[in-house]
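Presented below, as structure tokens, is a lone chain in the form predicted on its own.
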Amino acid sequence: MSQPHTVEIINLGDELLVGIRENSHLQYLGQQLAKYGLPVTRAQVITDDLAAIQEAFTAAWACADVVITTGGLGPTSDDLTREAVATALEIELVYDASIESVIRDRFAALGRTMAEHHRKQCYCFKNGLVLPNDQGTAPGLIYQADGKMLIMLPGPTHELRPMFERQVLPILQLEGHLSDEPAYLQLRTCGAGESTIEAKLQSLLETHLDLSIAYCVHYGIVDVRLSSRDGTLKMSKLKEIGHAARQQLGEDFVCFGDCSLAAVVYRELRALDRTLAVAESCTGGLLGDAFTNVPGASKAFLGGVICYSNDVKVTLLGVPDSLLEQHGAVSAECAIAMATGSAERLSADYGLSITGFAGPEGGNKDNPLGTIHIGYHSPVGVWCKTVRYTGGRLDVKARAVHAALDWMRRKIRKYKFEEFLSYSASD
């Protein structure tokens, strides 16, 4: 592999700078490139201004071996990336009639006519490469000169990602920029803090001095990346170390790679050939959404109830009025009743529920802001777990969902044998 020393990303768009849209492109491209030993060394977010784009690109082109831009290739007046870069590189833009033909055919398939301003997207670099866009009208562009590579990608996520994975990665591989195998092994953990995970894995660092361990924390999940400090450890050795790390992590280990907690729970349910229903109050559907993001989840996930008001808890889940009056909606008792009610009303084997005070209002002496009660109904028993989080409302909701999924994951694995026996008896 002939690996470039530097890779820079330039994300274009006023909407990124004013906070209208999250810069998910940087996260995605960084993950994809690092996976194959090509880490991003610098990134810039630039306004949709011709001079600003030229300045940023000129600086990046002078320092980097690979420059990737996102956005600014569309048909509107603020899409200036193509023109700015062409000026900076002093190369000619040429009109490609084949691009126009593809755009016209795309609009014709939708029963529409191509507008004149879409012709702007038909210009490409002379002696450059055009990347077809199967999801939109703006093609990607690649240009190489002086041992450097420019990769220009469209801004919409549903256009950028397929283009990058299906076209750009193979080109980078062909040019010798990517490793032949993944550059690191990732272990996903949940339920323990970063410092606790680090302490459990400390002996690995002491045993393997050429091993590098990096941590990434997000909403209760801690991802651990194992890589070779000097390039001498092959993936086979990293996998060997990874399995040793798994043993040291114990129940905190979730999976290798980046599989979601919902997908892990789904796999456990499929292995048992059983089903799940959910009930949630303060998380407002995020728990159910986590399962519907898993392909094929309908084989195990039956559905859920968003029971934000007490009346809905009573009418749809059968939570007793007396229970709510005595213990309140944010209580262990209510969480258990919600979990059991969801399982019974939706005819599921398992029920999982969340109720709590996500903030910034609410809370009381017994249940301060950030208190979350998780209910779990299973064929061998019902339980409740209480957790407390600090932070903003959205952060608390996201952590509550992860806590619920992680707790169910642990419960299923702990009682799998007993539950298997209960299924065998009932079946």
Contents of the next structure:
Number of protein chains: 2
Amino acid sequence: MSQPHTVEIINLGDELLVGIRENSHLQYLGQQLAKYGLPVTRAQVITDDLAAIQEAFTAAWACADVVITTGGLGPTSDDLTREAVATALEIELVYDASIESVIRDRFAALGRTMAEHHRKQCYCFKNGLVLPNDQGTAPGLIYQADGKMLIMLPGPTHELRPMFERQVLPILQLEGHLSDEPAYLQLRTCGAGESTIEAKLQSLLETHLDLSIAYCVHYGIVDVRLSSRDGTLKMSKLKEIGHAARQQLGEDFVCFGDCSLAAVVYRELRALDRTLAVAESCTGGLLGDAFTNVPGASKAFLGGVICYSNDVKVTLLGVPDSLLEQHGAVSAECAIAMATGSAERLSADYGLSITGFAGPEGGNKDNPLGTIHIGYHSPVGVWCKTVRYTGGRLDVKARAVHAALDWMRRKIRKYKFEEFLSYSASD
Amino acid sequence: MSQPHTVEIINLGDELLVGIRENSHLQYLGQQLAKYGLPVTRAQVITDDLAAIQEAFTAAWACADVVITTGGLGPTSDDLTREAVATALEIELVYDASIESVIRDRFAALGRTMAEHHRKQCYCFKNGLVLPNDQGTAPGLIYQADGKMLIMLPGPTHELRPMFERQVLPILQLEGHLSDEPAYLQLRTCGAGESTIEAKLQSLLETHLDLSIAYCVHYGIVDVRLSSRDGTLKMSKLKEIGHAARQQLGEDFVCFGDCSLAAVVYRELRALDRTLAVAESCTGGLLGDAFTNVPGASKAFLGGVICYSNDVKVTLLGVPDSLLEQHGAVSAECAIAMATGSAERLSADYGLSITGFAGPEGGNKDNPLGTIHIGYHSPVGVWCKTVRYTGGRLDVKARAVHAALDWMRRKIRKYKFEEFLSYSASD
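Could you drop in the structure for the form predicted in complex with a further copy of the same chain? We only have the form predicted on its own so far.
What follows is the whole complex; the chain from before opens it.
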């Protein structure tokens, strides 16, 4: 690509403007396109109104190389996009009998007949492309003229995403709008703040004048995206710089790409052929949920106990009554007992526990609101760590889970060799 | 309000265009404004570029009554919004020493001194308003001219939301841009599809010609928003229609507003003064997470067992080995045993369980991928229900949790009187 192409996204749908639904299409398409070197220049959400659609398309078509729309291709009367766009850009719509036969077959397979109003979905642009939709009735549409490309995608996420990845991306690459290789390299870090990570990577910017670094923070994770400011650094060079960055980051480095912390811990456990159990008080199941979002998790994750009440801590995890009386349920001592209890009661090699005050009520002098104790039981030792967060109940829960997973990741990497030996010895 | 005002939202920030962050501001602001009768007409996301900002603002200011911006008020060099907007709209920026002293105090309280680059945050519009920010350094800014209003809000969510609710909403109401009372009434339903709900409410549309009904579907929940097409139906009338709608919806009605299913079940439990335990296999903690997102949940929710492996089902929940051998872990029989086991082992009045194949692997002839069995143990009986979903692992988990909560909601309401009696008898 000689110079970067501009791309504009137009999301249609009143539900995006009145807060009924979040605009996840913009995030998804922005990420997909940025990955291959085509950052979105502008995005608009407009109402399903004829004049608004025409105005937006005329303006977008005048200044962007690629215009992508989402939604408005449905069969109902308020789906006006196809017609409005054709009028605005002066493209002829033609009836395509093959689209109709696909829609008819789709309904027939469900034992239903195609309703008359689906006929409007059978129109496509003259000399344009039709993108088959195996998840719904509305096909996607592509129109090209003057080196520009208009791409119209259906609104439902499960129809849009496979269509974009399997059909649209290859076309954009073939037409030279998108690069064949990713435009940035992502390093995921956890446990240090954005400014700390920035300071650690400062020297790279001084050595590589063309390097651009972007940061994104979410619940204790800081993602670092390395890219070339003007396209002179190729991916092979970015990978070289990425490995230097990894050295600078030390233990804060989690992985290249966007693996979840739970998936990283899961891989460490698989490498050691070990199992894990959890015990959760204030996070109430969110830690277990994180592990079970990893496909195949059952190979290493046995389960856990959500011990919201003190009685459950005692009966299911064997936390001593006297410990709870002396130190309370939100204490380092209880976290340790919970971690060990979960490993023992569930016959797991490792136990990971969380107890704390997530808010909005609770807390005391020693353990104010937002205090979280994490317990870690492993074949080579038992540890506890205390962290403290501000924010709402849901924020504190999410941060506590990330903190526990990140801490286990560090511990298991640090003691990997010893743990491997202890394993060999115990067999 | 004589006629509806138009509002345009401009979100600034490259991170929204390249998929680093979702644009949650649009959903939040759209919902807040729609609630009080001011639906957003258009929304744009633009890059932090001087020309792009000026073009967008000139166009927006020409046609909208209210323009709201998010982001771009930070201290760094790429935060250009304040200056670009002032130039585009020909408003003078003036230095406000009182802003500086607030920022200085803020840093002093943290034991730091204000850096020079924060000086740019001390500029505000001449004859404009300054909105204090108690969560960060950037104050919000308001400018009014010709009956139009420009509102500039800081980008971080925890700064924007309290500023909008506490400061901006009252100003919009005082200036007559927003109505004082909500513009729609929401009914939450669960368990029936959008078309079924639509059919049930069809007669209301025939009786009330001015009524408008909008639907939003998420993981088995269908929200119904009743509003007035042209403003002639007041909230008191909408409430009357809402109660008629509730009758039509029957058991599918969950609540008015947007209470979570877990919160609704929690309230039923509190009304009966009863407790609950859960047992989760494929949802891995997500059901417990849903309950513990409800503030004060510990009054009714004791905890649960995440029994990802069969051994845990046997040892912690007392599911018989023979049952697992005969019927398998994904079976109605196992769901029942898990529900009863959780109630017994955690000494709870109710037990709710989920077992199934969430994918991407697993499934067999009788229980294909996406099959979910839900078990329910109560003081007046034990039941099981089987549902089946398509979709990815995370979708199936989320839908399974909603199905379990919705089913418990129906059961507990249906047997409320009997359960109350059984309670009195057992005491």
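As the structure is a prediction and not an experimental result, all values here were calculated from the model. By rigid core we mean the largest C-alpha set that fits within 1.5 Å across both forms. Numbering follows the first chain given and starts at 1.
- Scanning 178, 140, 85, 280 for the location where one rigid part gives way to the other between these two forms picks out 178 as the hinge.
- Smaller rigid part rotated by 10 degrees relative to the larger one between these two forms (C-alpha superpositions, whole degrees).
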